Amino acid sequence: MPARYTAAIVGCGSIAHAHMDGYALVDDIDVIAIADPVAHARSQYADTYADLHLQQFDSVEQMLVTAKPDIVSVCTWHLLHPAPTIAAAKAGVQAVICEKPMAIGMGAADSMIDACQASGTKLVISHQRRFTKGWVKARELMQQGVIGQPLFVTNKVAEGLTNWGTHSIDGSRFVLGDPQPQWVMGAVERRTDRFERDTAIEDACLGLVHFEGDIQLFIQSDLMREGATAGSFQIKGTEGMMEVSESRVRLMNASSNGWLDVEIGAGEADRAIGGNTNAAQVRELLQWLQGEVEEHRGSGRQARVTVEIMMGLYESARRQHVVNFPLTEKGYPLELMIAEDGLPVEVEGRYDIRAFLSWDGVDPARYKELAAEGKGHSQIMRQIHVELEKGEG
């Protein structure tokens, strides 16, 4: 029996494999096409899934016209999320699954939402950790009031606020029941010329987020690597405490007799990365398309809040005062700070925390040789770039 939906993937880098793993576990979807302007990336990706006979395109627009997919996965770099999402919406696709962070800047995020609303396209942002068993169980326990009213959430991340912080902030909101932020205050350090691909990022930051119901979240990024994680956080309530990760929940309250490991039971997935959680978000998207759920838990509407919190923290550092919501700045406050000489570089030399994923200088034959050994995409790219640095490539 043929699948009910067809899908296409834009951007053939590392995360595109996680999207393909998810689609592979859903019977109602066939992936039929890929688009990427980098020929090596397209050919490598198509070779990996040779049995699918994927149509290959160097432009999103041509793919949309020729392949006419029902669903499009946007797996590009951060700043490149809006364009293919908007193009897909204008082409009338039924749904878009876009990688996190949704966008850099509120203007970019709103352009995606506006385009999808105008066309009736369902927009999902890949905060797939919302389907992990630990987070789902923690949300359920919070709704039951096992630690009373939540008061304070603590998060420690690394690799930039818009990278790991995206998941951490989104996960905290999910477990708390998705409260709306009211104000933020943030601080930023950037003494090196640090980037994530083509997006300028900070060396370190910290912030305080105040939600409705007088719940506060404290987040620090790249200040202390030990214990930093995108998927774990602690919640203090009026009647106890809870520690949350994707695969574990511990709580302490008046009846727990110390710390208690909670049985999290059956759920969509134990791990945050890979097929199971991506498959879960695809299945819920199909339910949304078919009117079986009111809204996807990872909808663009929810993801926009995460973007607003992060941009608000940067804007607070830029303005050096509390920033109330809604946020009026539509650009990227960190980039504006840099342009205004508010963050002068003291250690010269631009560097990219994702440099190991660049195709510059990569020999396709060497890539295929390592792939034949069963190595994953990121592992292969790291090894090849090490070889290039040593002059072995």
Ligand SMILES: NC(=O)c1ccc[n+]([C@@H]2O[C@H](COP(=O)([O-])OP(=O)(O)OC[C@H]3O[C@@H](n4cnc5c(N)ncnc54)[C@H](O)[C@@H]3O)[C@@H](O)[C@H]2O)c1
Second form
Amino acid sequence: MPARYTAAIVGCGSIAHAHMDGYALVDDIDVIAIADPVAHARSQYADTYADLHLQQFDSVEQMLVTAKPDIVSVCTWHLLHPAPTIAAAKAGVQAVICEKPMAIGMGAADSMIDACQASGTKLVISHQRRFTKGWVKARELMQQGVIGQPLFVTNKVAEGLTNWGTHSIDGSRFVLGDPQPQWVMGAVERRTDRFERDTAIEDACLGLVHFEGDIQLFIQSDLMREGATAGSFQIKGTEGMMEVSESRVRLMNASSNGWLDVEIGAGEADRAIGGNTNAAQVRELLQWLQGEVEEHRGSGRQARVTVEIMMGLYESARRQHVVNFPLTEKGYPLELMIAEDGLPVEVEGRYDIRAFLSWDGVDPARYKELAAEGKGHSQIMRQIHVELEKGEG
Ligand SMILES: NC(=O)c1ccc[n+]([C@@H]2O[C@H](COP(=O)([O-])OP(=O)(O)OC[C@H]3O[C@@H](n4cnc5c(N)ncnc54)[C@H](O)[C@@H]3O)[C@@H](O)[C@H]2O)c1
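Switching conditions: you have the form predicted alone, so give me the form predicted in complex with this ligand.
Now the complete complex, all chains and molecules, led by this one.
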């Protein structure tokens, strides 16, 4: 019997493998097509899943017209999230699962929301950690009031606010019950010409986010590597404290007798799908499509709030004052600040902290050799780029 839904993947790099793993674990979906302008990106991916006989396209538009998938995974770099999402919505696909960060700038985020609303396309942003057992348990405990009313949350991330920060801010909101932000204040340093997957990022930043209910979140990025993580945060409440990670929750309150490791048990992602959060994300999307849940927990609507917080923090640094929401700036405030000479680079030379993901100069034969050794995509790309730098490639 044919599967009920077909899916296609746009961008055949690292995270595209996680999307495939997720689809493979969910009944009723067949992945039928891929799109990527780089020929050996497509071929390494198609070879990995040779039994699926994936249709291969060098353009998203051609793929949409020919393969006509029901669901599209957008696995391209951040600045390339809106275009394929909008193209898929215009082609009338039922759903898009787009990678994080949703978009760089509110105008870009809104263009995705608007296009999906116009076509009735369900939009999910891959904040898949919302399905980890630690975060799910922590949200339940917060709802039960085990540490009273939340007051203050701390996040420590690295590798750019828009990269890891999107997960930690989204996760903090999820555990707190998705409160709406009211204002932010941020500070940014950018003395080197730093990029991440082609997006200009800061060298370091910190920010304070004020939510409804007088809950505040403090985030620091790239100031201290020790303990920096996209998946963990601490919450102080009126009656206690909680430390949350994807796999563990520790709690201290009047009855815990010091720090207590909370029994977490099997999370939603563990049931039938081996703890795979991408599969849990797809499963909930099918429930959303079939009207079994009101909204996906990782909807575009929720992810837009995280974009607004991050862009608000940059805008606050740009304006040098508190920024109240809704954020009116539609562009990318960090880039605007750079263009306005607000962040002069002191050490010349553009660099990208994910440069090893580039297909430029990658020899398909060398890729195949390393893949045959059982190495994963990122590991292969890192090794090839080290070899290219040493002149061995
Ligand atoms: N949710 C998570 O935990 C998580 C983890 C890793 C990466 N990501 C996100 O996934 C996205 C992709 O990151 P990655 O590490 O997989 O990158 P990658 O470089 O490994 O893969 C990107 C692929 O997109 C292709 N591409 C470029 N332009 C294209 C176009 N116009 N149409 C189709 N394909 C195109 C590239 O050729 C490349 O193969 C990023 O936004 C990143 O933030 C999310």
